[in-house]
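Just one chain follows, in the form predicted alone, and it is written as structure tokens.
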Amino acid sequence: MKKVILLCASPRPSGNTYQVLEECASVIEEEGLEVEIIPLVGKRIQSCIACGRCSELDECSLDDGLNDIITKIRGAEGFIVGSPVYFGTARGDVMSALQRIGYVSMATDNFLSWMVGGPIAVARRGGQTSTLQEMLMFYLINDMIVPGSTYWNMVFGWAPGDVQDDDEGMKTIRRFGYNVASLIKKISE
């Protein structure tokens, strides 16, 4: 069965970013694909140290749990990353994770190439577009396929649950999830 991994960068187990990814995941499941949401909660993701050992090891040399996530991504056809916005950018740990995931892919078997997915940003008020642009660079440099939606993949919310009141944002995320699933199925034909 085709699978999509959704990486949640929120430090809160049931926060707004996680809720948005659950909404996206439910649409992908309705389309007949398997999904797994992987939270970064409690993980201490380190920055890449540019040691280059991933080409020898076929994984990252740093031992902080990211290799388990990389293994799951390797077995998927889709990869979506959701991040809350902190000071106009994505959380630092998710950017460290993406850089290391990309480095391992490029240094080994290019497992990200032609994978379908894209970024999602969640914020109280602003900074979503810069966060989307920041995360989108990961997708483009790794030869990935990013489908669009009816608007940018952003949802507004501050207190846990506020995202449920952003009808337009959630509609955009549902359409994005549908597009990811549809494209994966189309490529597989």
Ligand SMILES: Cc1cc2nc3c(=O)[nH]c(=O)nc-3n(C[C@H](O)[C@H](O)[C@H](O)COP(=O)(O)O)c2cc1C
Given for the second form:
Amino acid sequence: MKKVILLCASPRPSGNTYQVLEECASVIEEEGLEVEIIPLVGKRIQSCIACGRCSELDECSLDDGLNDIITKIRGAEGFIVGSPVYFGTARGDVMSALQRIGYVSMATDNFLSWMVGGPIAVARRGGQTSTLQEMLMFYLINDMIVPGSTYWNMVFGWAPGDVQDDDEGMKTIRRFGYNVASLIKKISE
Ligand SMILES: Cc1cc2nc3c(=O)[nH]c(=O)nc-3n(C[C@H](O)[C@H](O)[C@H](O)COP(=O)(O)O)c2cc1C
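Next block, the form predicted in complex with the named molecule, ref. the form predicted alone:
Every chain and every other molecule in the complex is listed next, the one we just looked at coming first.
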């Protein structure tokens, strides 16, 4: 079965980002694909140290659990990343994760190439656009396919659960999930 990995960058286990990804995952599942949400909660993701050993090891040299996530992404057709906005940017550790995932892909078998997905930004009030742009850089340099939606992938909320009241935001995410699933099915025909 085709699979989509959804990486959740929030440190809050049932926070807004997680709830948005759950909504996205439920649509993808309805379309007949398998989903797995992977939270970064409790992980201490380090930044790339530019050792260049990924080509020789076929994985990252840093031993902080990211290689388990990389293995799961390798086995999937879709990859979505959701992050809360912190001071107008994505949470720091998710960018560290994306940079290392991308470098391992480039140094090995380009497993990200033609994977379908995209970024989602969650915030109280502002900075979603710059956060989306920041994470989009990962997709576009790794030969990935990013579908659109009926608005940009941003959902508004402060306290956990607030995002459930952002009807337009959630509708945008549901459409995005549908588009990701439909594209995966199309290109697999
Ligand atoms: C360190 C920090 C910085 C933040 N910076 C912003 C910001 O720039 N813009 C904004 O609208 N919200 C900002 N927020 C609020 C969060 O983005 C918001 O509460 C979001 O819903 C958190 O998602 P989560 O529940 O998935 O963790 C910030 C929160 C924290 C903890």
